[in-house]
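The chain below stands alone, shown as structure tokens; this is the form predicted alone.
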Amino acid sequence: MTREPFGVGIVGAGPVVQAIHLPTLARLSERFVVRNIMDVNPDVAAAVAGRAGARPSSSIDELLADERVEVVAICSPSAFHAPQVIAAMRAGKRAVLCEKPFATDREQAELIAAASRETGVPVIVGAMHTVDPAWLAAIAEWEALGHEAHTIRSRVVLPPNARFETSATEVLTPRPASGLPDLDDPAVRAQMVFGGVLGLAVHDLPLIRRLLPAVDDIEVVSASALSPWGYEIGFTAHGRLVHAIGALTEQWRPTWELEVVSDEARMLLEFPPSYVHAGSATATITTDARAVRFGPYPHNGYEGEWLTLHAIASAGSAAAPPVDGLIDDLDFVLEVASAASETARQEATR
């Protein structure tokens, strides 16, 4: 007998929810139905919930008390993630999806892990590239063939999308005009690099960590802030070189690529940019003998997150990814962000 769709409660009703999660859930209506949307701004909660046919709430306690809510998506600012994830677990929900990063430091992550073990409620992180079907197919082939990367390049070059984001999400509160950052200030450069890692590079760093033999000897060799907004970082880990660049430019064509090079092969993943619902990435593994292409597949990583959550909520915590792996990913992201930020600060003062 087919189960009724899981009732979803969403904490936070900002652009990511409006432009990504709600359209994704609408395509998965046989598996999920949005029951409750919470935002600290009651007007935003009411407007967004009204469009989704859900009940609005202005506190997480109110949302968690809704018996129709079976799974919870935490889409609030990252400073609130850990306590809200833990509250959802203690409320006895079936599973929790938390936007990245799911904690701001290892101590918070360990508290989430302890709560998950205590309550039996699993958590997954909303890192859409890690569940993109093209990545999953390509990395399985790469590892089966025994390729070992010596160079990894992450390239994210996007046009400014404030106009698209505003029109697509019907943002209900205007954003202040902050002007261009002062890159003559070393602190501003450092913060731009740190924010760039947590805002853009974070999508690909879990993939990069999987491609590295170990990450216990990371050394950032260069880090720069790019004008008008962006970062460029080079670091090594166990003799492997990683080069990551992320930038907003005036070009019209977005680029989001992850290139992996070994002595025998090259793997290139081309991801659709954020906020775009256009199927999966594509991946190509090329050797001297042949080129194998994976994708595009019908669903993207956004749907992959929710399909993973559905499988976990249906099968129980045994189907969930180990929380220790999520903590290791977080450690890796934070270490790269902190080291690159400090390197950018030092380079700006030379």
Given for the second form:
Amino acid sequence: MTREPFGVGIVGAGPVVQAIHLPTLARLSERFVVRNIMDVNPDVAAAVAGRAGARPSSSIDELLADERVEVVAICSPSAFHAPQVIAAMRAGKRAVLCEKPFATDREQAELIAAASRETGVPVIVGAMHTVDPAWLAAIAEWEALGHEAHTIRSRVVLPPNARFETSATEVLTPRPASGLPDLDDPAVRAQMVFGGVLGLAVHDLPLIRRLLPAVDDIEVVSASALSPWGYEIGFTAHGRLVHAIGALTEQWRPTWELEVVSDEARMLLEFPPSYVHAGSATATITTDARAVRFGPYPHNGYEGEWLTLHAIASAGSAAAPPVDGLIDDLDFVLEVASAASETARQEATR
Amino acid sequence: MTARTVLVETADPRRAAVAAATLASLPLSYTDGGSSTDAGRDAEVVVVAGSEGWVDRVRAAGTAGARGVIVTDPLPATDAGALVAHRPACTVVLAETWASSPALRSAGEQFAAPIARTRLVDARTLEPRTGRELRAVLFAELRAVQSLGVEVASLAIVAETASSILGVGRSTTGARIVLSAAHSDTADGSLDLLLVAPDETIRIELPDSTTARPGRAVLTSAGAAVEVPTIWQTAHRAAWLTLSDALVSGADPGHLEAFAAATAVLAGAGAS
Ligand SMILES: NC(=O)c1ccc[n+]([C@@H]2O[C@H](COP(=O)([O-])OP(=O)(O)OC[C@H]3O[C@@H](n4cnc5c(N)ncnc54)[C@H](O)[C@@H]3O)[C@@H](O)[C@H]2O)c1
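How about the form predicted together with the partner chain, since we already have the form predicted alone?
Next comes the full complex, this chain leading.
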């Protein structure tokens, strides 16, 4: 490493920071050193900062005023993402990593884009599958061979998050237990599907967007809320079919698959669960006569995010992915989420 | 045990070959009674090709005095209900790509309680581009779901693109049913079934019906995963054994009723 590690400031110190980002940064100590951790709950800020050997802050202004903070990760609840990302840009930091989703509507996303252009501070979104090395290797091969996906099917069936968070770290702030939602209530169904897309499907929708010729004619053909928590969504785009299932269950086996089918080939991506450091996905491309496998590689998408952030913080905004692409991803996510939640609201449940 | 004489219809060479291979694997239960395109004669069991017109040929075999009829890979047939309304005087067994799979049957028996708790059934497959029409594939998926013990109450085909099809519906207990199929040369004839209940999942992988490669069925709960023992037997051989058991016990396996019910569900799914 030629330069000193970048100083990191982290906003929001919940389970994602404790289980994902601090363990990831510990693996990248030649590139990053955590300097400051802010949370609206001062006890959480103090305890989590203590773990990382960082200074705790109780406001974002305090964190941004810390000159040792060169790059900022926004890991607060989604509603705060846009204003906090923009504040970090205006404070003249080198680069910002924002947890997914980077905004909750298009206006907020536009504000981020405008601030990024104006300040020249690049931003990336914490969408770990988009930088998973197995995905990157497989999609390069898929596109080089000229395959055109006509059918894409996603299956995400996960045990409780705690199962992985507590394997990745010792969590300070356990999640509250959630009650059993009443799916006879149309508003509950709509909310569940919307939340499912923004919370879970969001990880794979950028991959799906890349596999589709365009997403300007999306038609949601099916959407349903699943008990106790989940979604089932089908949509078409330019004559291609996409189908996605996401469900949280009490059973132990994590399944996170994305299947991509063309006339002559099939690509299957199998991702590890969130939170853990279990290396990358594996991707298998099958054609008539043979199957080629990519991965698992030693580092996962979380390390991929930070390595990307390091590259753009070193090289400047020219190395950053265009912010318009992030807005298009978010637009796509929001469009699927709102159309699907409307369909789920109206579905017959019997 | 005396072997029952079997007559295999030869009209459709592919199905006749499957039947011949199955017959050879059950030498004590069945014996070759010669083959003919004209069903009937003196054979106790007639193996009817499930190609176009099989419903009429089943009836003809019954009229000609067969005690049992096996239909090899029956295509969806809108007149199947007529066989239920006016039953032929013989036991009819359907030998189907996935619905007859021995792994599916053991999963249905051993996992009956979790299957009843399922909130989602997702069936997916790929079909070679030179293979069946996707609606026929969807029908075969529906039959497999039924055979597992899930009663499908409604289905709608919500998307039919140039290369794929998607059907969604509900079981009688309110579970979401998803059936999807797509054309690809990478297809291997297998069916992938995922059932999701609040506390359990069941994943079933079934090979095509002509291989003895076993299907797999795994139930995962909070504390363990249970896999049904593998059975190295083709779906066709399993169906033929169902017939010989039925002829001994006198109990009808109910295949025609289930097939007719699936036909009615698909008919209600809407044309695109
Ligand atoms: N990439 C992934 O795998 C993944 C997984 C789950 C969640 N997430 C995303 O990560 C983010 C954080 O998730 P989490 O589960 O840790 O969330 P959480 O809500 O459980 O915790 C967030 C923390 O932020 C603090 N906070 C609340 N308001 C704040 C504010 N205005 N400023 C600063 N801190 C504030 C809370 O006190 C809490 O400690 C969310 O945006 C979520 O969508 C990502």
